[in-house]
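Heads up, the chain below is alone and in the form predicted alone; it's given as structure tokens.
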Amino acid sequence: MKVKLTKNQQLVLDALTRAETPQTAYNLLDELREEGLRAPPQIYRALDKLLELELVHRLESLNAFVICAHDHHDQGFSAFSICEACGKVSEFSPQEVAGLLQGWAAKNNFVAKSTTIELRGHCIRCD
């Protein structure tokens, strides 16, 4: 499915892409500044757009964004690696954790909208 984005939310989804490490709002808006984004509404408008086609995920440890790198949209569930040395975040999908949680959730009739899991440490490089 191929989404029209507007200029501000195409700013954004394109300076995540970019960025190395996950990226807050006012890290977005001070690096897109020059690209007529100057309040920080317009960066969050654009943010929640683009959460909400799941082509971003906000990281709840940092208070950041990442761009989405898997196509899980129908399975609700994420999980991150986050390097706490050099600020790495890798995003994996494994289907025995999203498994678990599922059947979790059905046993107890909890219905869950959607699943984040972060793991925090250090990559291999920062080991």
Contents of the next structure:
Number of protein chains: 2
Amino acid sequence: MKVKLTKNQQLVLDALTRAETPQTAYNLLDELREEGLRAPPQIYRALDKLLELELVHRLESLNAFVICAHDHHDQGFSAFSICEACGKVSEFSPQEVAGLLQGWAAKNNFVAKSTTIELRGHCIRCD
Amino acid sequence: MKVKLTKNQQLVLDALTRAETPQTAYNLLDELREEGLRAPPQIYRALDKLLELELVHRLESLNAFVICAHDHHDQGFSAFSICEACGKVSEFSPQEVAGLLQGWAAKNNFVAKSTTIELRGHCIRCD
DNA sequence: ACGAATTGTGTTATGTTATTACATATGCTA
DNA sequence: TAGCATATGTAATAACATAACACAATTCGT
Ligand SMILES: [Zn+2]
Ligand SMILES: [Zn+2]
Ligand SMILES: [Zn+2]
Ligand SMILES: [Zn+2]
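Since the structure above is the form predicted alone, I would like to see how the form predicted in complex with the DNA looks, so please show that one next.
Shown next: the complete complex, the earlier chain at its head.
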């Protein structure tokens, strides 16, 4: 599943790789204006592709995006902790949680296509 | 912890109680224009209060709001399944999931103040 | 190598969600 | 009844996201 990214996709991916914290689409647009990106659709289209490839994740509670911290080739979904003070995000893959939620879904006749888990709080440095 | 709601808060709560599906702030504004609500802050302020009282929940992945399906006086957080076809939302309280995530947080020096869990997919009627 | 189909780009405009700011009003309580 | 905290009404603006359209680049079968 090797994919060659286009110029805009690579620019957005690189910007997210450099970033220490989640970036909104408009943060990215500002960051990449010098590289020639001028309008929101250019950012959102690149993000759509990167999300599809799971190279990037969207944090729903922030309307922002982070680089993926690992490969997703097998695992189920990811969960994220988000420090509200420093912005630091950690990604993890709680397999047992996936199992429990899958169990709930099965019992309740629900077919989950995607799952969001986000913990907001403080990391130890910001307590 | 008895609280008397104000007029606007009660109007918004009632509108969400009547609704079969999650409502955005602007849906609610349209719904309540005849009752005298005219501008977004009136809705958002009422929602803020209702969220604080946990009479209402925000669905982060929809930017929308639902009435709480039960009391929260003790339980930890809630999780939600959201049918992308019919909009139906179910709220549940997966205690074991809460425990697992709490365990992860403890091990990783993170203090979670709030947790979002949202499953998106299809309910059985929409499969 | 050619043409068609698919995918990506650049741009303008618009739609949707949420907040700031400020003036006024209401209700509680010292 | 004065003072304080909370709520309201309103206009303006900020922040996030998509629609629509013309054109360019890439892929793919022939
Ligand atoms: Zn990831
Ligand atoms: Zn921190
Ligand atoms: Zn609830
Ligand atoms: Zn359904």
